[in-house]
Amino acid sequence: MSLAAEAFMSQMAAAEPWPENATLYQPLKEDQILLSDCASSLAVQAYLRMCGLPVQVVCRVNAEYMSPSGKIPFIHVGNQVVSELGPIVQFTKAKGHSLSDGLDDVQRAEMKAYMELVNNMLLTAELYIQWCDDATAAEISRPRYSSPYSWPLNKILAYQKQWEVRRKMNAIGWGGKTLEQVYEDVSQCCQALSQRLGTQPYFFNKQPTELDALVFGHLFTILTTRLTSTELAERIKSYSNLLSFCRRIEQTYFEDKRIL
């Protein structure tokens, strides 16, 4: 297909409504499913319902492998599918949905900063403690990455999976962090964002933008996901406001599916 068909193809797509049925696939809740991938998929529900817009969280063993980007979640809209959620609030914002139109540029600016803020050490750690760490690794991590496959399978994607994460580590400088230092990271990451809400219910004020679903999907899936060790949880509760964040929409956009 030309570039001038596929851009047609997507005004035509922007141009429909949102159906009753689209769907967000995600891994296995149960038994597949990791932190990072969690609090991303959550992250996306939390942004659409913010929108007011449905969709259905459906479960796929090979949902990493469906995804046309190879992350998760990824959403099917009519004849669209749509990976991650900078691509999907782009998608929204393309049919008429958006959170953040009524922020300047300086305030646009400072949101897209704190979610490439969020991204850059979050995320990255949240990939670290799973891969990296070997306890987790080994009891947490290739357990339920392999868990729907039979043996080799099941050894060979969960080692390949680990290799390219840590080679994604050492790729962008994580690759020799202790622990530790990690952990530090988070705190610091938790601090300016702790800093940037203070005594507001969103980020921006009254409203809340992509940037209070991307922080609530990481944080409240960091504090309710098992890991070898309670730190990672531990850092954030340092900081009540952020608590006090995670609850509020939770409450307000999850009510009538209580996720903790």
Given for the second form:
Amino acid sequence: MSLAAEAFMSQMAAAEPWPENATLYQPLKEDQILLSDCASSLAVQAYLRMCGLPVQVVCRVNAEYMSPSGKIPFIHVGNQVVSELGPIVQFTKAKGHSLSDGLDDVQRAEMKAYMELVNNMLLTAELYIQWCDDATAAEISRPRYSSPYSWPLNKILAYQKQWEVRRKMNAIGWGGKTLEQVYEDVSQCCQALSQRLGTQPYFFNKQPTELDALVFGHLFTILTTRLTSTELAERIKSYSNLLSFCRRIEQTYFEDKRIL
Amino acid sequence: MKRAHVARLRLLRLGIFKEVEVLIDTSEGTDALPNGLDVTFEVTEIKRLTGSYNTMVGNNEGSMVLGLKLPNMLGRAEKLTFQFSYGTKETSYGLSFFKPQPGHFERNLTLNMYKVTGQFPWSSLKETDRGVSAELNFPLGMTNHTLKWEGVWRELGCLARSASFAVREESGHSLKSALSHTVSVDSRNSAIFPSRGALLRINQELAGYTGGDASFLKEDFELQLNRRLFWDSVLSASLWGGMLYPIGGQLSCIADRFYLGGPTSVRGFGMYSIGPQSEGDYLGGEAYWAGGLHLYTPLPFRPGKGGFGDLFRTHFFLNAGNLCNLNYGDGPRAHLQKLAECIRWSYGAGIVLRLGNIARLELNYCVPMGVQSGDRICDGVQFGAGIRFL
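Other form of same protein, the form predicted in complex with its partner chain, not the form predicted on its own:
Whole complex next, starting from this chain.
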């Protein structure tokens, strides 16, 4: 969006308080949603719970096409529709709710860097495993993605999505990687996160920030989603402080509902 | 001689001959009959492959249209047409195969394969349809029947970021596989400015029983009566109506619903801008009716009589209609009541121009009445062009 449009949108956003009927849209939980979308959606839900903002989760078959940017999840607040964690954080900031106000500039830059790391490594690895690994794509991703549609549309949409993701992977240089290399990358990313977390409860000491929400979203989803092999979950389980971090956030912020 | 003339017209109608000449001569030669006639048809065939190239400029869009046609592909007047349109905004193409039954041109089969995109600013919606269809036409007594199967992959999206949420909820893909049947009786003496006769067309479409996601039963009808009055003026009454019944508890899709309003239906209102709407985007309705009463007269003082002036008419009109969603749980009485409340209507006068034998241009001065909150009106001068007018 242009600067003028962004400024206008934050003016409009700041004008109204957070309504009771804010809704978050994602694909169907049982049959349709895939690992990467589930992780992103959980990250946004965790962030909103950490801010204390109520939001209802609604599952729609066409959530991906309803979203203005084509990505899951998106929230419908008042008159506005905002998708993806980054813009949602900006949006809530314009309404006066923020988790990272207490950070100084150095910490904020560090937080942004770690969030980029998670997006570039973990999210890309999830997409790779879902769509570029033939076994997972054939057994899990394509059937789930196309489950709401009838033949032949289901085949067309599933293959279209697969080609799109594979083209993107080739463009960013992941096309030539093997599954082992991807698992290694995930391990390294987890090691970096584990080292930063150390023995603290959250990444930036006492208070959770959007980085905590993002890491929780991805790690918890990977740990609790059934894939063709448990290799990915095992790699994460080897970092015990990350495990207890996930458990802690689940117990603190999600005690009233079963997430997955 | 009359039969020779009829035969000539039938040969021309096949669309494969550029010219047909009839020569009638007394029969000569060894097997000549006394008082016999030799009738010879001299035909010039159209080229085997014809192409066309057009550029079109429209509402903020320019496009290049390429057409290819084989008028007589397999020797029995089968036609194969391919059209490709490449525009600044959208690309569309279509391939069509037409086969008439030899000897009975009215019985024919058409197979189509197409991709069409459309933008509907009144609903902030854009739609891309990719589909195949098979259509069978045949006459039965006085009526003309059409049976069609159509399979369409529809992709809906928001035209602008500011589209209302109700339209945003309709975005996505769906598959419609539908069987439809149309019966029409047309006794008018012309399609554009008929001075007598009537037209009745009833169409029904059943989707969902041959696969696909969309599942509904759709009925609509069109009735037009014409009668000549004093002094070359013609009184014309028309009535349209339709109903969409979603099957299986699903909600109807915005691409299947009916729309009302505009220079080709209830004049005086904006294009398709009557009925249920959300934040300025018109969502269409599941049931509608529309009626029109027109008085067509030749131009005052009849300029250009016998030539150019005959293409024009002045007309005075009265249009009315309603579009709404029905609650299918209630009985038919409640439905009629709902369709009868909040009627929109308009009256006015204008000039109509005939284009060929298919289309019309209109320039009207309209006064809309019965406007409900949410409708968009176009009072004053309204211009319309199209094929099918109320």
